[in-house]
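For reference, the chain that follows is the form predicted together with the partner chain, supplied as structure tokens.
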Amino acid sequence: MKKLLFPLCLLALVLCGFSGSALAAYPDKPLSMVVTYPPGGATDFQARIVTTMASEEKFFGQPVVIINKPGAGGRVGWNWFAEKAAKDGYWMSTYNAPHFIAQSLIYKDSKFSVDSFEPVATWGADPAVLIVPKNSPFKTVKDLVAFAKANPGKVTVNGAGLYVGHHIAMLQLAKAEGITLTYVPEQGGTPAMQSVMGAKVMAGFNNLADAYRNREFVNILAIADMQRHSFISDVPTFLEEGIEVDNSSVNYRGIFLPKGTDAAVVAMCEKAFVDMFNSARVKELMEQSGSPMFVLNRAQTADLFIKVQKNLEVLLKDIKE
């Protein structure tokens, strides 16, 4: 008889699972959130911070379990998510813009595009900043531009990878000032920071959050955004310096669901996430870790995607030539 007990229990469980979930019961089991980067990275720990409160009744009443699916700068995770993730509302993913949009444009065999996803909310905006080693001869952006003009192609600028925000910022800077810079793609934000600290490259673009944390070891010359940031209020924007670099390279992080998820579920997620992002505890933890917050709801996030896509199509066309 003992032999039959286990299969019987299983059968009972299976039948429970098949009883279907009424919308009022959503969510009745833990939610899975795919993070397309390795554990310990910026997106990963920020995702963990913003979802710590999910188990509270007023948000989801169920915990959010983070599942890391790293690879190819996020593409592996997003490919999987667009193709294979269940559309029942229990699977969601973090997004990084402009990364996923740029990748969908550049890599023709990607299985996703801006239209494969239902945007839910945005939690953070990490602008790119231009950093140089502590002992660099460049004291302002103008110094760097002047040097680059005199020595085309000699200035090495690194960033966390190819076609990520940093790369886009570099392209914008080069285009705006008509200079040739040599881009050195690194394995991620931290290795890129390390190279700049060790003066292995002359300059680099990196995230505001990382640069702020390491401000003892690097000089921050400018920020690629529309206005200065409170963390580093004495650093000018590129626009203030007279250089046409706007906020297309800002690294936005947020959440989306697969296209085709039930509209009521999407709305519920949106409300829960926006409330969580705006809660005091999340704000406190994010500030503690030096990560800038920027909350957008579903409609605003959708607009953001459209704007970034348009920008990228123009910018990337220039590279192709």
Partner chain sequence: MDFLTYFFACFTPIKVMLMVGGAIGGILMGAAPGLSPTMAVALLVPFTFHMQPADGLILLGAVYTAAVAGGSITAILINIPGAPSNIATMFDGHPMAKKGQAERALYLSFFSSGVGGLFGVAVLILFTPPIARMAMEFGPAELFWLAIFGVTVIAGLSSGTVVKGLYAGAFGLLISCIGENPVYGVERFVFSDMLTGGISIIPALIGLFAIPQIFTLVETLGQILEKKSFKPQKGILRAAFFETLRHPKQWLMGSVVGSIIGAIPGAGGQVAGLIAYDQSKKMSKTPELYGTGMPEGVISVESSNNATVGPALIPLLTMGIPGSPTAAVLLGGLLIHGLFPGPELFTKHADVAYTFIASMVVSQFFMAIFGIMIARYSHVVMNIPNIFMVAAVTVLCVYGSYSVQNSMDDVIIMFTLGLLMYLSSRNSFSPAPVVLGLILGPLAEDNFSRGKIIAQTSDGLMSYFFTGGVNLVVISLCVISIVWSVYSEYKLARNNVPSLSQA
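May I ask for the structure of the form predicted on its own now, the form predicted together with the partner chain having been displayed?
FYI, this one's just the chain on its own, none of its partners or other molecules.
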């Protein structure tokens, strides 16, 4: 028994030493971050801002390389990430909630759930806004609602995909006002914005940040939040307009890792990202781009996922077609 015990103890010491050494060296190469939407949209744009300082030694000392895997409102990228991403700490993904949580509840081909990932940190909360082309006859949300009541199904409204925050806001609007709207799912926020700008659809729900950056080309009629926002302080909330659309569609954005990533690596990533998000430079760049910040640590992000899922289980049962 003693002969067996010594080799086992030696093996344990070797493994512990390797683990500590490996963590001390992490990261020793660039990190890859999957963004499940096309380049140029709010998630992609903000992910590049919040990781711009990653190469500094006080954070990762390595750059974060953005890899876009768009499709199906983010589901294509999250399916890939849940099934194929390495668990070595060098692969991470942006998350969008309620998007990935709603899709996990609705679609049987979703390979993920809230239990598939290790939450790391949150950088922002971006409300959905109702937008129309600059030359639209709809000057207020009530103009659009009145036309939709008189012309059921003729108002086309787009968003970044099915059962993303934009779609949820549209479903809330249709239910609240008893109107029939024709939803046009796009392959992300950028093509959705382009379709509204080009008047290919009559209206759209998009992110506040994207609408703010493109306000020269679109009019913002209402915001799906509980209060007005400083970036667009002249835009009323739906609730102010007497329409029961709340903040259930607010798009929270942040970072998660594959389930099973080493706990020490997860903790290191949490600290680095939270510190980066709170840096003066990142805050400045986010403010300049009209991107609302909302920084949460790992535990707070995990609590957010639970809260959003519980809300969606009720909301989607009530409003989905």
